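Shown here is one chain on its own, the form predicted on its own, set out as structure tokens.
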Amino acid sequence: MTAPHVLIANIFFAPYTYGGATIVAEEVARALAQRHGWQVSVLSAVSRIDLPPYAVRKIQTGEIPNFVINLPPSRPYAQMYCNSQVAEAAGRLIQSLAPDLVHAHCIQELGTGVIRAARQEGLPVVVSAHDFWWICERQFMIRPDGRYCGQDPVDLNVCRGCVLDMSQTRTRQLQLKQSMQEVDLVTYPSEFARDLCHRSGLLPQREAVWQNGVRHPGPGFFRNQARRRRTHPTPVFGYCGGPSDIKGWPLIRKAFEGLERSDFKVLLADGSMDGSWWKDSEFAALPGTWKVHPRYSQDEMDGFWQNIDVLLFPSQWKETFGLTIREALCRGIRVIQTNSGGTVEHTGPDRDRVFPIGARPEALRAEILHALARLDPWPDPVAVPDFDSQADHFAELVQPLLHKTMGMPTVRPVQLARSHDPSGSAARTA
């Protein structure tokens, strides 16, 4: 029995990592090519006015083949969510590769083609609901004004004044909704994600809460990390969601600008391509020290946490997951968090400490104080799943549909590795 080749469409892939989709996307196809002995096949996107539009390369700067389509930057509205031309190339890539299994994973920009591609040559389709792309034509719940716009469930005559169209927005949804009732399973990194699609009309016909994956801390973190609290003691937070009011940075500089102490730090993560996201801005009227740290790769990303004491997170919108703060509780990182979403189906201590979204600035001062009184600073670290434990998951929730395509055996339990894992048991959640 040979082992299954999946095909996985995702809307970028290495060389080319943007977003955390894709950082998920990439390290689980590692994970299943290495633990499971999978061959990976990838779908992703660039879009180049230097290449002919919809022309296919392949790319492969690991294991993992990349197989690239070009789309035009201009192209009309339906063909955003359902584009006949990537059909055809899914098409005949997936004739040249005849793959076991398609997992379209994160495919904003690529469309539903590339399921229609895939029941057309008699294959399993998997989807993964990222973002609310699948409910929500501006992908993330976010207004024009930048604010988010919380229906619960979406309803689209509340869309009105967000979108161009009502009329093309409603055939967007039918079809969206029509191609889900097409595939044999859809995933969701959280139960909130989950139940919202739910409540918003998109009704499966199998499903299953699929959280993400992090990457666990290396060896020597730990080490570093005390080391550096204890010859730097003064606290450090960290903040990754960049100048973003949607992601509550002018709520942060509120919060820290009526501070009277001085007596911290603040580290700012980079995570634009070109070192932009800070370049502008002034921190010298703030107090405490404030400094930028650049944008880190997943093997850099130590390098930062062992930094930082206290992670700010003071999202103003529902988020599907959260990767940031996965990433900071598995290395004993304290989160001060509002209650946005999935971000907060975790295990982590504070969590009785969310704070809502839209609350004043008067409500983050409060935690920020409280976290530089507080006599235990630095909690244990918490269990959360890293990417070999969601590989695993995945193997484990297709192994029907392989069943059913390659005839295959029961899959034989995988022995997780758990060299990183702090707590040193199963980590798995979903």
The other form holds:
Amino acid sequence: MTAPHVLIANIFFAPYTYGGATIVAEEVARALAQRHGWQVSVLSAVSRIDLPPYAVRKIQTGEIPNFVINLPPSRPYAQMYCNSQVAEAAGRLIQSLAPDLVHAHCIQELGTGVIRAARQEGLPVVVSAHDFWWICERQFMIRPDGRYCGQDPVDLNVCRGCVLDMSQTRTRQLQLKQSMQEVDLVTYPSEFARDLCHRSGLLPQREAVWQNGVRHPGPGFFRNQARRRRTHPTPVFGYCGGPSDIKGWPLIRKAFEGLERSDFKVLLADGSMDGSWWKDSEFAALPGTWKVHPRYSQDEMDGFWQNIDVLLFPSQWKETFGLTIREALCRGIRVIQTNSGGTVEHTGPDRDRVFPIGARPEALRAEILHALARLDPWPDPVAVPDFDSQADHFAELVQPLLHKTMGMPTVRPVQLARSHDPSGSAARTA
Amino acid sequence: MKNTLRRSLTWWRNTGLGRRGSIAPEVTGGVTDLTGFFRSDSSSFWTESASRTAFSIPTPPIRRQRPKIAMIGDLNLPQCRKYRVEQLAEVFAAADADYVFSHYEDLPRCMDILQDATHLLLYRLRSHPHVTRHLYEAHRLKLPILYDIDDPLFSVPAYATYGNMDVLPPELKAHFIDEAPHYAEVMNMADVVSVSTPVLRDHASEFTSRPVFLRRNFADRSTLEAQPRPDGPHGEGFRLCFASGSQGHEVDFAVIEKDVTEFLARKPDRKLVILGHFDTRRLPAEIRNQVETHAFTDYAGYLAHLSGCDAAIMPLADDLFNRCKSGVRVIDAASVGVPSLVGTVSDMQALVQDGRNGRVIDSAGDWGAALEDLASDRPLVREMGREARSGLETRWSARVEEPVIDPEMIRWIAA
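Which structure goes with the form predicted in complex with the partner chain, now that we have seen the form predicted on its own?
Below is the entire complex, every chain and molecule, led by the chain shown above.
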């Protein structure tokens, strides 16, 4: 029997790696290929003026071929969630690649046409709901004024001040709900995301929490981390969210502005493609030593994390997962965080110290001071799933679907050797 | 507060026209020819792909994928398009392969059809910057390449000795001879070659070390949809058809001109029906009033005229070029129930069983006697026409086996 072939639809994919969901899609794809021997193809998007609209081009980074479709820079409202030309391109691709399964991983902008194309070819479809695209036309439940909307459940009547055209919004929601009912399995990265979507009226046939994995520390990370902590014991705070209100940057700035000590460093990661996040920022008036760390790839992340003792994560919205927090926890790095949705669904320390979204800077300042004063600054690494575990979990979740289409035996997947697991106990927690 | 207001205003302004901007972090790419290809511009798609180490595709398309053949060719010649491009869809359907095609100058479409293909098939192309692009892209995508050709366009000897050229302007012959190396060049950039006749296969093998497969022209669905006239040919007299799809066939007709002239002279109701290109001033004056001509027309019009004839004559002067020719005119005639009289030059003889569905007349044969035999036995003519038509359906329609196609070619595609 041949290994399954899965076509993953994800808004971006390597070499155009933007955002956490793309990293998850890439890493799981690689793990499915390497650990399980699956064939993986990808449909993702670019937006270019040197290609015809909706032209598809095949590129490849590593072992996963990526068929990029060229989305016009701006499209009518309906084409942002259901685009017949994307559906047609996806249908052609499905016919030529003949996958056994379509995984609509993060399909904002590609839209539900991918699902329709797969169903027309009689293929099983798995949807992974990322962010809040399925229940919020603005994707992140963030209002035009940049604040988290906070609805639970989402009631479209409350969206009235947030959207241009309520009838368009209602139509979108009806169509997405209907699409959701046509898929075989819907996964969510956290119980929070699942419950909120559920309460907001998304009622798929079958659903599961499929928690994201993270890149575990590589060989030598803990040795390098220990050396750095020994030779440069000054506490280092890290922040990865950029100069964004919603990620809590104004809160951080105000919290540090009022701090009356400076025996620490702050390292700001620049996640922008062009190094622009912190280009115009001025830190001279802030206490402590402030530096910007350039954008890093998955392979380079240990170089950032080995210099961090405490991650600042004062997110001002309910996120569905929080990759950064898990990356820190599995590296023995403390986290100061808000009670921001799925980001708290981990087994790390200090969960009793999370502070609420909207809290004043004093709350964060108190946590910073506590981190500087505590006698146990360096916790043990926390077991969190890596991408191998996540891929294993995916293979397990979709096995019944493949059994139907490919006649695969209904046995549990073989437990393969883990690639690298610092704690040796990175349990699947979903 | 200032930032909040700025964000709100920007959002409302962007959405004011009922459109939404992409969430892509950047709209990129310089203005090019819309292929995103081969531009030195540092922002072009391929330049960017290369700089992101995503340009090269390390492995061929996955083997479990159903073959999908992308044909890029010169589609300007109607008969070539029918027999070497469009009818391939039926063969590949029988081989459980997908098939798409594009004219080689339609660069965006050519790029489109290559992306999810498993093979590139180049048809009748000479070296050209566009062809270089297609080859480059096919190599990038790790596609095996097949080159198809149905005339010895790559051969200086074939054109140097091609008798039909003698009645055309000499610069035309010189042009074809100059062009030959350019066809051979592209042919040799492919992994394998397919041609339309056994002689062409042998001749092509002198110009390439690549495997050369035989893929004959056949009666496709549209040809088989044509039907013989239920009431037979026009009138009482005997109507002979000579079809000429290109310039220079006066030289071929000259091979049997004397026999045809005598045949027509014996009865005034006998007609020579010439379809297509022909300089009738080259015909003997005594038969011109028994000649009916019809200008080159579309395929349906051509078959309509053909179906009004009793038999088709297809002489060819004996030269290397003509020996490479296929039996398409026999197929055309057979589709409308008209038997063909052919010589032993070209692959036409492969479609004709002498005395059963037509006549094969070798160099020592008597075309005049053969014509008289047919004219004197109309039931035999009609029976031969029925046999010719039946042979198309049973032996010369789309299939993945001989005589239409070398099964090795199908195996090469499926491998």
